[in-house]
Amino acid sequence: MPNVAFVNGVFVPLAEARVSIEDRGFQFGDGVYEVIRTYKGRPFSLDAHLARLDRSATALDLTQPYSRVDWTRHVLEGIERAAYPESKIYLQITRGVAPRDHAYADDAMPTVVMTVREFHPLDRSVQATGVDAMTTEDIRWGRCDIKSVNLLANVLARQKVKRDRVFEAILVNAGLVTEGAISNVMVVQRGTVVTAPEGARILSGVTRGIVLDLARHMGFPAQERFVSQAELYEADEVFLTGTTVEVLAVVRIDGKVIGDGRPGLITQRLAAGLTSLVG
């Protein structure tokens, strides 16, 4: 089965798929993405992300090329092909090819990029047990909204987690506790769910909406501020949710440990409840 390549509006096998040097997503990071996997081969939450991808190229004065529509069938036709258990699809829209200038020119024609590997979930064992992560100082741009495919800071941060073999880096902006390098944290503290607000600081995941509905749905009381690195330590319990980790118990942090040390009574229910939301 074939690792799927989509460049514009063509489809090859990824091997053989090529961009110019001179495009601006390789010379700037001038472009946006987004990543969606499958459940039992049919893409989750399609929609919410084709809107945030709207969302980010329209903040970029990025053209969009596709209609949702358009998007959908291309998503579905690269799926289809690859023919997984379970894919990744990575969307991205550049601004296209042009001479070397930090100024861009009104026309610029975008490039427009999918990939179709296969998915492998987390094992069921580490969602039972928990993982361990560590903090570490904020250093992105100031709209952290927007899903740019400038990731320098979180690729700083993620080779710190790989060096120190914990899971996930906690970003923390002038002691406030803002996401993680690949996920949404949330904290539980006296039976509320809290994470922070939408806004320029975090990027608002999909499956963040998603797991906050499910807590209100519960009857957990949810809240959308700031917490303090101070609260994170001493929290009943701390979750992340991401398109892959889903909602993934942190039993650990910088050493100290979380709770009980085991994933929590909420945690496991938001954890469960989203499992019979794909299933």
Ligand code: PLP
Given for the second form:
Amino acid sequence: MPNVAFVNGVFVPLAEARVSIEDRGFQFGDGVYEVIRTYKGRPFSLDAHLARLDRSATALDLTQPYSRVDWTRHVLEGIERAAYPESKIYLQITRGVAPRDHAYADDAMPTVVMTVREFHPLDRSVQATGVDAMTTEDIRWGRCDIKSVNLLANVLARQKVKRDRVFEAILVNAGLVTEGAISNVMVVQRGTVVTAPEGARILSGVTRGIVLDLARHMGFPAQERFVSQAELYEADEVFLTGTTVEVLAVVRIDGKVIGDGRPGLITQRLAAGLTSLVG
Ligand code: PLP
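Starting from the form predicted alone shown above, please give the structure in the form predicted in complex with pyridoxal-5'-phosphate.
Full assembly next; the chain just shown is listed first.
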């Protein structure tokens, strides 16, 4: 079955999946989500994604309808039904259907949706050359640690990415680099890997955590602190981390060349390290 959908416990073809126009996800962006990919048909770091889904739901006082065991069963069934070589799984929980009112009822019944689509990894040539990025002001709300479906600021940033034909928008808040619109951002300064600290200003990426562990294991010091936009331009290496981008070198930002304009050695080592973890 191509493009599988799952709505409130029932698998249906994607084209037949429906939710109400009074769903609070639709009217208020009142919900949370996760994106997971498979390697060799198996979901990668599913437990970490489900743990973050729990954290996001709890932060919004949203009732998590399924246990991690239930979710794991549904995700595995979705992957099996879709039967793609590699899948991208999208999970979403919203506060459910109710007459429009900003405040919510304590007994709201959440709407749960999952889709499973074919995942096409980035072309290896993109990894070999690295990508261009741009900076843009981080205009997001004060709880970026919650993976909420309220993504307007990210939508606007990604539209600029499309307009300027670059790969990613690096978000800058009061002169400090927070993260990408769909990724975390890391820089290398004299052999040290530096990335924004966990907290309300960034999404704690699953890949970010794995890559920081990898760096430390490989003997590269890693620091969790904000870098300024000036430090970003002057870094020896810059790279993105994320479920879909993995470890991806950024070789130009706002037209300025980073390092020698090629993926740096530490970026390459970490990319290879991640590949060997998933393989
Ligand atoms: N930051 C933002 C804003 C994201 O949307 C994402 C992924 O979608 C990430 C970081 C990377 O998170 P992960 O590594 O869990 O995919």
